[in-house]
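Single chain ahead, by itself, as structure tokens, in the form predicted alone.
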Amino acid sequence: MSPVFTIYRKELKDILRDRRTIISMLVVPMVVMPIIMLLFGGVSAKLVQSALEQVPEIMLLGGEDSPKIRAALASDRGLKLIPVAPDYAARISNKTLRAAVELPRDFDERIGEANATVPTKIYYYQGELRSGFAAEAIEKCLRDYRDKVLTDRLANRGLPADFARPLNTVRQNVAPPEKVGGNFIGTILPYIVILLCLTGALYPAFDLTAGEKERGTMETILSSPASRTQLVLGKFFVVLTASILTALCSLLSMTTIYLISRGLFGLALKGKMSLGTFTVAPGSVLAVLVLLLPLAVLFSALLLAVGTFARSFKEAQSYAGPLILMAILPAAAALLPGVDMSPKLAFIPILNLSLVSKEIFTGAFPWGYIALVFASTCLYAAFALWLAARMFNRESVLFRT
């Protein structure tokens, strides 16, 4: 292993002298990611905030003949009314206008019929934030508009005010603090590391491969008296420590995002929406850095193997595009609702681990399914390494043109 060691010290100090490699590890996880998400956090939030804040424009279509609701949502200081135009549709799909109500005909002296059940109709933009506030405040107003009714006809009848309501229900949290941060931390926060895992291993395994091709000086690293495999390895272990040097930084930027953000944006918006308080637990963390070692392992090892094969730089960058990609759709499938951990799913590189990580954060430590999500992704890993030494010896790769 000495000349291992002795290759893995050459490289890393040429790759620490690159200025390039220096901003992919240190600065882009440490200080560009904060940065960027900090400023999207702010500005989301005062965005959701203005949209709750503002009222919103609609129309109400029809209701001439019906004088109490239409008063009902004039005096509604969360809606704002305004003249009637046939074009009202167009109107909110262009964004001028958030959403119209239409009213049938004689709306008033049906409703206050003993059993009659009047319907009403909201158009709204669908997937638009303001417009969809809007609707939302037209229907708590003509909510507040019938349980008033209700109440007016239960009352003439003698009847109590909860009559109509035999079953009254109440949402109760149960989850500890950790379950319920550790679920929406687990979540996001192993996309992030392990997207950063990949990139802070993508350039040094290119530079160290592809690149000294370009500079020509693969011919006289391979004259050394270390053997191929060493050589392999050396490089190896210096793209592994650029990756998790990388994700190291970046849980650490991550823990910086949570503490500034919980003391900017803690707030709640018109009690729609919270940060709440996350709380998890160091040995939770622990247990998602061993797990991602071997994940580690396998990005440097596939780079690597990338990187040999490739003609140049530029060719091993052609090659990034897709390898980034099988890395964020298994990261990003774990997002969707529904999506938990299964035997099957064990076996499936990066969804396993941003799985296992989201019950790990939680508390929770399935001790079957770490040991499974482990031993496969060792598995994978040592087929990358396998392949990364086999492309190094061959000739025919090596000097590919």
The other form holds:
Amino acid sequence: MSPVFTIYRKELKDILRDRRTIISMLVVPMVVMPIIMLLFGGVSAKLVQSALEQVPEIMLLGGEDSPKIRAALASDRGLKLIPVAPDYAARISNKTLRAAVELPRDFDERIGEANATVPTKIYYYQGELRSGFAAEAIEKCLRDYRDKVLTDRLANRGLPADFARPLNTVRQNVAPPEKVGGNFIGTILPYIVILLCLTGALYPAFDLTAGEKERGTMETILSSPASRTQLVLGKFFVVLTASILTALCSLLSMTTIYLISRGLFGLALKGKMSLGTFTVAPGSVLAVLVLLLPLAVLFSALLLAVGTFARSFKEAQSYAGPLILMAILPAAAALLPGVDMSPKLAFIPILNLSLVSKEIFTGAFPWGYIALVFASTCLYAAFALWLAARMFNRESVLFRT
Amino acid sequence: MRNVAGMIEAFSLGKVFPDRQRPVVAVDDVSFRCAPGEIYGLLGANGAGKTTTMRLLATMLRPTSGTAIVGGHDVVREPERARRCLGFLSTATALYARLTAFEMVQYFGRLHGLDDAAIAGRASDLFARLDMNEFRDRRCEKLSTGQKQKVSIARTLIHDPPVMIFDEPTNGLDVMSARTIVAFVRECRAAGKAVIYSTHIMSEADKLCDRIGIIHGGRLLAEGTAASLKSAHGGDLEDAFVALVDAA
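Having seen the form predicted alone, could you now give me the structure of the form predicted together with the partner chain?
Next comes the full complex, this chain leading.
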């Protein structure tokens, strides 16, 4: 049996017997994360839905001399007028009142004039969802009223209703549903999977290096005939296994939870994997997973190098924060509008994978970029592995306690 | 340079650790020889260079000058082969807490290239000899200090090495656990193994070692049997040790 496999088998057994590994590798991605996502998604959807369904209470300020507009606002089913109070602004700030609309004096009379433009003002709480909905409902009511007045003015002059509408713009989606869904999934999915690859590797990498130093087993294993390179490879393959398993478990659980939440069990289309209202070709998923492999190698080797460098598990953990941030930033940069794949960006690790995944999920396969991303990530991964092996061969690092 | 299997020979071993202010000379021109069936004691105070010398012999550290032959293999040119010939035990060589006693021994057997049948046979013999069968399948984290010591012993013996290196193995142990170790060291000598034993405890070196090398400031100050060292400097071993260190 090869020493690398012997080390791999032992280290895997060792970390799988550790409750903390089981929690970080299986329980968190397969149970905790989906529950949080489901709860958060469910609660926020419910809140938005209830805010939309609730008829907002608003105040009408002024307009006592304008019965027509008052009647239009009062009869709107999307609005509920309540008696006016002088502290309307404070009430909006305290969220006890959704919004208020102010009409100028002689509104009806002035709007009846042929060329008049009458100002109105809406008071609301910017950034507050329900207040925003109320302001939109008031605007819609006033817009309908304005259109009716305009039509009357045109009719009085013997002009057709379309006279004041020389341009009529309609939006038409030409992207197939696959691409629409792919764009959404391609943006969000790589971000999640990249993060999970990293977090899945984090704990085992530190446990097998800094943890080993701390527990005093480093000297024990160094007295065995296994070479330092064999030791680092055995450990590396365990970390890589943990990283890939965590990412796959998370993907599996997220897809399952998503399908359950959408009630779409049994709706998988022929030759396609259904993800709610979106459909993603299995080929795209496979291609992205293949591209993720060198990135998982990069993360695993890098974390192993950092863990070996650290004196203790605690010190290794202090490096975890900046490392996660270094992975999040390029992954998040791909979510920004206008950031698209280019020859330069194809060499930036993590960002390049996020960008090319976006393309792949929309059904496009830019083979040149795919090859560039794969090759450059492999190169970085090889460097990280070399670094980890080098760390493991440095006496000053290995016996640093 | 002779290459004798089952022997330890150090040739002008030296180790300098780089440091920003000034390099630290941990081991300086140390030479000695330990024959099969002999216990060679390395006696020195804390920081004298004992552990570094042991780590150099066990190939955990690479010498900056000189070399050593362990079981017929040069520690610089063939470190993996040298490690195959030795068993290394110190209070710093802990056990994997989440492995059972048997799994721990089996793991090292496999790393030494033994097949599972050979490991099973050898482990069965060792576990019986060391009275370990009761806790064979118990995880190391649940073992007492004495039981852990026995597992460590079985771990170092699973491949029946001709050379044994003990680096202050009784440090911090209670009397009973220390006695187990000392008895085991004697057994190794009886089995014809070459044994290097480092300690700072005079009485232990006096009772156990066939020859003693006194190390101080990384240098080997004197070498000989306990009796010859005592007669050369008068008094007991401690007096001889103090006289040598003071003169250095």
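Quantities reported herein were computed from a predicted structural model and do not represent experimental measurements. By rigid core we mean the largest C-alpha set that fits within 1.5 Å across both forms. Positions refer to the first chain, counted from 1.
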* Against the rigid core, is the Cα displacement of Val55 between the two forms at least 2 Å? -> yes
* To do: For Thr362, state whether the C-alpha moves by 2 Å or more between the two forms after rigid core superposition.
  => no
* Asked: Is Gln126 one of the residues whose C-alpha moves 2 Å or more between the two forms after the core fit?
  -> yes
